[in-house]
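Okay, so here's just one chain, in structure tokens, the form predicted on its own.
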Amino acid sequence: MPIQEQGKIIRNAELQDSYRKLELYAPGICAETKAGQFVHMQISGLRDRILRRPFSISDVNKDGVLTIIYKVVGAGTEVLSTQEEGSTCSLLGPLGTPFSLPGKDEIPVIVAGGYGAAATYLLAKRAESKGVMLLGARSEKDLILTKEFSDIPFELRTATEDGSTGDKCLVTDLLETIIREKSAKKLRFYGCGPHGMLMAMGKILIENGLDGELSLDHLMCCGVGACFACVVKVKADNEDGWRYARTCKEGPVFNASSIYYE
């Protein structure tokens, strides 16, 4: 069951460029959090915008500190960036279906686009066997948590569309390389990022006879499955071959093989 808790802000600081790192003391939610879940936050000061906002949980620790990485992109995150240490935010969570952790004999391969890296950090940290992190973005300024993934330690490979760092390609191109290089090993695939990236990743896995878990990023309203505003198509045994599933409830994590690709 999700917990409603007043999270006390410990730190709200610039991470890089327009990305920020928010740390809140929320021991109740931290104790229940699994990798891939999110919190629904009510941001103080938004007056005419009362709906909670979903944020992926990037990390939690034994001291009850919950970490969120966010990018200032609109009115909500702009106001959030002004919240000071010592103030509180109402949190509801943890919410959503989490990632399943890889087994001891499996090598996790995590594919993240942009700040999909934030949503997969806890997964990498909790994996018993350390694997490969494929991190992609438009440019170097959008690659986040590279040091943190290397420190876990995961083998880190990066791709940028403009070639400002790493390979000049799409991160899904790196995925195809990994599949070829490590075909003899037992791999476990995970993905989080823009919708187009995830659809491409799912198709690559299926074409290679593989499966994985994808965290589908979608706009949410209620966050608890009541409003059906965040639906995506998944396969179904009916005339259409698909049905709607709620990313806030049945997701955000789905098996790649269960997604309906158009």
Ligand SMILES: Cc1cc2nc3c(=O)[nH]c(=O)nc-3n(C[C@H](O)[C@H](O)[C@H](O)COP(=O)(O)OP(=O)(O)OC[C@H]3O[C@@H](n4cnc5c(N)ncnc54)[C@H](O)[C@@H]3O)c2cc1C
The other form holds:
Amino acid sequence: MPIQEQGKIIRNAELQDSYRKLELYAPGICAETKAGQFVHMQISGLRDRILRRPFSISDVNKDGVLTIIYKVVGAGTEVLSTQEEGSTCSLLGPLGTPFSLPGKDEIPVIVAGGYGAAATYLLAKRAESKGVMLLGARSEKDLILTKEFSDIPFELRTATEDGSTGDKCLVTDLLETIIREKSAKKLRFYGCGPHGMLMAMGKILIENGLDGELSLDHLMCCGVGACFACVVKVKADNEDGWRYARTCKEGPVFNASSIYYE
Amino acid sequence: MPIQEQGKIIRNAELQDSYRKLELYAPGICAETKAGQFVHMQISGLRDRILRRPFSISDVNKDGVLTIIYKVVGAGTEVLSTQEEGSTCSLLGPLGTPFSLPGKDEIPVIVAGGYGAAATYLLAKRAESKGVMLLGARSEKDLILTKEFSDIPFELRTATEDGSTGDKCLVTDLLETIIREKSAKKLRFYGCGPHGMLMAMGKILIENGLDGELSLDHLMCCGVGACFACVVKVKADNEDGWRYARTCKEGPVFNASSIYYE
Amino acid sequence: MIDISVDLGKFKLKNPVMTASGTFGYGKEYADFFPLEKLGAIVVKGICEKPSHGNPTPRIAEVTSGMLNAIGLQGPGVEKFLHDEDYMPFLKKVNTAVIVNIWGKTVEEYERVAKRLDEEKEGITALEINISCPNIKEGGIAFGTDLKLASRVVSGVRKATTLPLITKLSPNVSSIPDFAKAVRDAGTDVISLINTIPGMAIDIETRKPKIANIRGGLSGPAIKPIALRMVYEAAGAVDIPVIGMGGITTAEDAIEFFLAGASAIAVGTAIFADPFAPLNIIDGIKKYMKRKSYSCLMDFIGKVNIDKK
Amino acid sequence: MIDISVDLGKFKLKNPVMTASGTFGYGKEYADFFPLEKLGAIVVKGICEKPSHGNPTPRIAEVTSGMLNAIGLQGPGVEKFLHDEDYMPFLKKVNTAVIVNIWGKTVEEYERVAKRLDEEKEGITALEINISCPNIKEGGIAFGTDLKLASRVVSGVRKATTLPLITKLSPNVSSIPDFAKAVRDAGTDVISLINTIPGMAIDIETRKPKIANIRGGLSGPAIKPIALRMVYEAAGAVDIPVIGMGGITTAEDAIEFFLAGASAIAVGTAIFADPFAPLNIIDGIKKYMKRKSYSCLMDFIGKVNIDKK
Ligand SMILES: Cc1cc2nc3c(=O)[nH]c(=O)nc-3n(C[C@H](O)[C@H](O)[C@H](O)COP(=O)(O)OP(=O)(O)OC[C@H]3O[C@@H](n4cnc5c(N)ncnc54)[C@H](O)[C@@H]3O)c2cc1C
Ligand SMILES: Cc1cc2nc3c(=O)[nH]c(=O)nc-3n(C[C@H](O)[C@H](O)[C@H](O)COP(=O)(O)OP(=O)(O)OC[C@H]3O[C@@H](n4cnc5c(N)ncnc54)[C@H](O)[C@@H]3O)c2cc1C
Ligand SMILES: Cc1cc2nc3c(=O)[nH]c(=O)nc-3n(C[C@H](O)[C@H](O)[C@H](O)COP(=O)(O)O)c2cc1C
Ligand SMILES: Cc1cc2nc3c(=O)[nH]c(=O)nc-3n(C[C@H](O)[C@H](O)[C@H](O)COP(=O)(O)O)c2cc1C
Ligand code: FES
Ligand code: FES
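Rather than the form predicted on its own that you just supplied, could I have the structure of the form predicted in complex with the named molecule?
Now the full complex is given, and it begins with the chain already shown.
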């Protein structure tokens, strides 16, 4: 059950490039968190911007520490990056429909870009069988949590657009390779990253007669399913063949097969 | 000539009760400051409140340090009180019509309440002849800068409404006493404090055939005479006998005899 | 003893703090966070006749001290609303007033929706007629900015139901008093205002409007002074109760609306920032009343001090 | 080379950034801070026939991301304005466009003021007809919210002067396009908008309105989305140039207004926070144009990308 909790900042430090790692003491939320869920954060000091910001829960531990990996992109994350140890911020969470964990005999294949690595870390950690992480980015410096995924251990394969590390290709190219390579095995696919990447991934899965779980990122307002700001088109049994589903409540994780691709 | 300058906070500490002392490095403004002028301060971090706040310049020194004594009363001063050493805030100043310094052979008599002591400190310091400070407040804890005035040296007489220190009376009662006591001498009267106190003071001076300079406090917007937000009624040579004068430009210091008392 | 119950003519509320339509879903979405019983009333998201998709995305944009939205009234339609477990059946179990916000593309649709709700009115305290949504192509604000159309909608709905009627006015008019009087004459029991104010924002990099629908309705603290002025004008123009809303975030904000003449208030956008805002506002109102030694809301509703010169 | 000069039909400006009437006094007040020549134009505080006191105090109140003002057009009157050293004689020496904002209590007063300015028009670039001040008892917004009165004022002034005319519209109407077309037909050369939006704030301790005049005009970042939407609507409705204003604080804000269709913009309330705001905005516009490889303003004025579906 989601709650509101004052998260106390324990650490707020640079992780890599413009990515930062935020650790918050929020035992109530930690206890309830499932992989793929998010918190909706009110950033104190952002007086003239009133909406909360959603961040995936990257990790939780039994001491009640919740980890978020965020990228500084605008006014909110800018102010967040100046918040000091000891200060607090209000969190609503855990919110959203989580990933379903892979079965014992399934190999999880995670495809991630951007903060997607953070959003799928807890999934990888909690998966009983260890699997493969396909991580994509523009350039080496945007590849985050590579060590952490290797340590789980997950097999890490990387793709960069500029070829600065890993294969010089799109991460979805790695996905197609994996599908060919491991076609005999029982794979479970998961994805989180930029919209374009996820749509490409969904289509690849469907073309191959597969399914998977995709975590979508969308502008949010309430975060709890009340306002209908965050909708995406999903297939539906009506005249139009689609309806708008709320990313914050019915998602952020959707089955690739349930998404309505235009 | 007024300028805009980024003031760098050197010290921002409690002075007494809810009064705080703020020292800023602002050499450009310091060099130009006359007693009774003010700075118009933009408080950083006050994102949803856009107007500047006016504060009297309490002191300046030749090292370019400008001192303000402020009371925490609302959102702006609240945020100001959290600003740390090293941070900056934009200042416009020095603004407003200053006090005229007393002549060598005149005894300055200053009547002050609230932050009025801060607003008249530089006047006292720069006066060639030392004089008398009549300081009033609700209670002992609201009497500020008593030591500083004594050190100038000024003769300090205090009045509190609750009698916790000094005479249990209004500061304007002390003024009437002084006028009687020192009637032979050449006195110059100055006042700064709450509106009611200043109006009472003005009337006492006029009844006694005297004049004086009163520094008025008014809601301000531009601070430079452009918007007509801050007006007070002054006597005028027109049909109505009064006109609205801008406190920020034509004031904050007005002659008691020029104010239109309703 | 402090009494914060409020009498809105045909119905009473245990306290004067409601949720604004569209910002609290159908109640259930917030049931995990606090007991919904604590609210004075729950006003649900606008209901029309058939299920409706609403507008394309992006539907919201954050702006200075507020937000733009063009949700476009996505909703289940009246039948599903009446019978699907997530909507009325759930709300019937909540021990507080339930107000159903309705809209239509035509006067007749308003009437039909009202009639259906009237037929199964158990658990419904009142209807709020939304003639002011800026985000739909047909109906909505077009009704709310034309005196004759506004009257027609209200008198049509009046004939379709015996439920108490609240009419929600548009801020997009030159004279609020004219509209307040028109809808009163057409038979509304209560007036509520304001709905969002049409606004726009443009992404200067893509050069696209930040809202797919080009315009969106502005809500939040930014509009509070405008809303307060309009509530003051509405309350001064008619004798029926007025429900005030628009940017209310704190108890102090709410009290300003009471002083201006609102008998009750609704909290909207503030809920997105803090779901507990309505409860904090209820507490704050009580504290203010205690401090001021007011024993009931009538001690200060409409009691703004205006110097008569 | 980046060219930011702008052609407003009957007159040109060296750059598209002006000061909004009432927020920059008569120019002189800010002359200590920077060379006034840098501005595209100085628009002076509203001028009427006789000296006027304006409203009682308090005249302003700070609200969330904005302010309310009810200055009530305090001013020297047209004769003093023309001859007193602080006003026109000073402005004549400044090498930039000077736009005189005018108002009157009656149509005839508008005409007389325009006529006097026409008679001594040396140094005056254009007149801005304020039919939208919410803060005066007679005239002002009453003219700006009535199509016939708006037309009468503009056509009256049109006859009184050959100076280029800008008409400043009120946001307090349901349809901006109707007013834009009416004043164009009445002979205005340019439209400017928006003026402040009537609002209110109440001190909950004293229970008094925070503005002595009860209502005040809302300005500042809070109104920007509303202003932008209205500029977009006005620019879409008429072919004459539009000057946009309302909450513009940064170059990004200004660029949004250009994209929405404004040919020039005015900075108002932002000047109170930062007198250098107009200059920073000029710089920011140039940087944006450089980054986007635009060589003149026409490369992006009105070029908001609207999906035609
Ligand atoms: C379910 C979910 C999980 C997310 N998890 C993470 C994460 O783990 N790490 C991370 O760095 N980012 C994450 N994001 C994106 C993050 O919410 C935005 O980067 C953040 O809101 C930007 O705020 P800002 O004030 O800095 O940007 P601004 O651009 O100033 O924000 C303006 C508005 O747009 C919204 N917004 C801007 N970018 C996004 C975006 N990409 N997605 C959603 N809303 C946006 C903001 O919330 C705000 O309402 C997630 C988004 C969603 C929907
Ligand atoms: C010429 C002049 C000199 C001043 N010098 C000092 C000084 O040396 N020390 C000091 O403590 N205070 C001084 N003040 C008062 C000081 O400006 C206010 O206390 C301060 O603006 C309050 O800001 P706030 O945001 O904390 O209060 P809020 O009440 O949140 O402010 C809301 C608005 O009201 C204005 N305001 C509130 N109180 C006052 C006030 N008393 N006078 C003018 N505007 C006000 C604010 O500037 C702001 O625009 C002076 C005022 C003037 C006009
Ligand atoms: C996301 C959103 C959706 C809304 N949906 C509706 C609606 O369905 N019906 C309605 O009458 N008003 C709707 N409104 C308007 C609000 O009920 C309210 O009138 C307005 O937002 C002003 O109040 P606020 O500033 O407190 O949000 C909506 C507002 C928002 C922000
Ligand atoms: C203090 C103040 C005084 C104003 N005086 C006038 C005026 O005399 N004439 C006029 O047409 N507009 C006047 N305005 C309106 C502004 O010119 C401008 O249209 C409005 O403030 C919106 O822009 P902004 O949000 O950038 O301030 C005034 C605004 C303020 C804040
Ligand atoms: S953000 Fe409100 S429904 Fe998803
Ligand atoms: S504050 Fe603008 S004229 Fe004084």
